[in-house]
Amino acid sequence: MNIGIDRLSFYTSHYYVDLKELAQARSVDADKYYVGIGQEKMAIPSPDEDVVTLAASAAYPLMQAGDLADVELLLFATESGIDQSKAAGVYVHGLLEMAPRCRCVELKQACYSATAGIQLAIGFVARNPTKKALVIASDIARYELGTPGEATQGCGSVAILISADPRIMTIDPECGYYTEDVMDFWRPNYRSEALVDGKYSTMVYIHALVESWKQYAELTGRTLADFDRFCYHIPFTKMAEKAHQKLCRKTKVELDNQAMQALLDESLRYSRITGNCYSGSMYVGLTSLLDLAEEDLAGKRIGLYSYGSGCVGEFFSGVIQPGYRAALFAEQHRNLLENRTELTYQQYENIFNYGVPTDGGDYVFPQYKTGAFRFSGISQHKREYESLVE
């Protein structure tokens, strides 16, 4: 039986801010950012958005088209959790109007988790092929403000829907990974900004990239050369294109920039400019290169690297299917990029600024854009959503 990705929708948040306007408030060249890291602009949540809202606005579009009615499985991944409790998975469920026999958790493993919700849920339908499973990738990246990581910050949600013989991509069975015991990005529930040691991350990311390829190259017996296309991690562009020269390097390939540019360009696209989506950000970029691919991907076979701090890795594939186009929300996603709203720096700083009340109160926060969903208030302790479907 074959199970994969039967649907694949995009969120983030319609402000963001030009790296243009960050690298004149720091008193840094523009190609810092634009050409150091590749990146363009960070996606800003606005005050009434997190990463329910992000998450819902992101699903809506399935609930829209009548994909959520056999779910029974909503596998929430994030490393912005809003609850040491309560799974944020719970309020989505809510406003979708899911129905309730589902089975509902949170996941957490930095930016790895959406990963393990995928095989997770790949067991679930295996168990019960007339069912399908709702992975959601959920994420805020925020570091603090005149520090190396800010000009990666971004946010964004992916839904993943999982079924029996999906119409986007199948799943091979086969996959490597790897577990170490590092600290190379850590947050503490103390702190509402990570910490990172940037360059040893690096070095870390590559490493558990090496090692699950070692394990898949030898469950399966293929090559880089088998594949059509690859989507990394995208903690910036231009980590996903040094791990690429650096696997190369590792078994013998010899890759050219041009060769390498039509192997990730177009997985690269949405997050040059939206930023880190955390446990969401290789799921950008393959909803990325299924979007904006002239090519006709249908029975390619792409390499997919997840990556989590701390740390995780996993290097799996997946051929897409015939017909894939039809199943995506590609114009959806380019009216979201093409349609949102700049913001000057004091801006982007008072909303940086703007920090949730933890007192309990009672708050009503004021309303911006958002998508179908806000974060409206807190009443009691409790997070208060609205739906501004009509």
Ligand code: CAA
The other form holds:
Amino acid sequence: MNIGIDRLSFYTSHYYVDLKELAQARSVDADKYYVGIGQEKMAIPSPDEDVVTLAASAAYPLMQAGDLADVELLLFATESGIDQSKAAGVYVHGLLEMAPRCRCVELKQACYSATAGIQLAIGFVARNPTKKALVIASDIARYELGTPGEATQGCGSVAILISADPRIMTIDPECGYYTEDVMDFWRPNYRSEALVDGKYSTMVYIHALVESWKQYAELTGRTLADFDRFCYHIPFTKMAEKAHQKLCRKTKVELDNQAMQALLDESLRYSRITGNCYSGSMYVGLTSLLDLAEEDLAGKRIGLYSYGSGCVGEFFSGVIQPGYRAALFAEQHRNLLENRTELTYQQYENIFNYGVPTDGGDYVFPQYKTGAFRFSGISQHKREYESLVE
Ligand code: CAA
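Output block for the form predicted together with the named molecule, input the form predicted alone:
First the chain shown before, then all remaining chains and molecules of the complex.
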């Protein structure tokens, strides 16, 4: 049975900071961001957005299309969870008015957990071929102001519908995966900003890639030449390019800049203007590739590398299905990204410092432009959400 991605919908905040603005505030040459790390803009969530509203807005087009009717498993992947107990997906389940006959849990392993979710979802569909699973990756990437990680912030969510005979991409059964207990990036429960050993994290990312690829290649007998495109986890776009260069060197494949652009460029474009969104980043890359590639990718095999610090890496692959374009939300993504509002540095800093109240009082949050849902306030330690859908 072929199982894979039937629908893929991306959502990010309406607000962004241009990294030229950040560079000026930090007295850094803007090319360090634009060229050195390959990032131009970072999406900033307004005070009335959180991982729940980002996720519900990402999945809303599936609800509108009637695609959620047979979903009996909702897996919510996040690094930036909002509650130590209740799964953020349960709020999303309510906002999207999904059927009560549904399993719902939250998954965590830094930026990797959506990939674990997809593999679990494939197992679920294999046992229940007429049912579907919804995996939502939703995150807000936050580092302390003025730290090297600051320019690699961002936010976003990707809703991924897994089914039998999928319209977009079948997922191959073979995978290479790798776990090692390291401290390259982490966020203790008492912190709202991640801690990171930046340079070390880039080395661990690549080490886990090489190890995952080795297993995948042994299992499949495939070489890099068997892939038409690659999608990498994208903390910043230069990281994906460096990772691919390294994999080519390790496997003794010649790669000039033009060849690398042909294999990676379309997958990096959304991330370049939205930033890191941790668990969703590789799937933003896949969405970007499918939405923007002029060439018909039907029948083409895509190599996918998912990485979560701490660390777990996985290399897997999929084959794009005939007629996949009709199942995409490319037009909505284009509208979303073309109609955002730029923040000044001061507006960004004010939003960054706007913390969710923790004293158990009643608060109503200012209304910003959001997607179909907003985080409207908090009362007695309970989050309140508002649907803006008629
Ligand atoms: N023009 C052009 N290029 C310039 C430049 C200029 N004016 N100034 C600097 N550069 C280049 C540098 O030469 C460097 O290039 P190389 O990497 O090719 O040497 C690049 O810009 C970055 O400069 P620095 O190395 O000086 O940057 P930094 O140390 O201040 O920060 C970083 C880089 C460590 C990646 C930092 O952004 C960071 O900590 N980010 C968060 C961690 C992260 O994203 N890690 C990725 C792997 S872990 C992961 O993937 C999980 C996850 O999502 C977090």
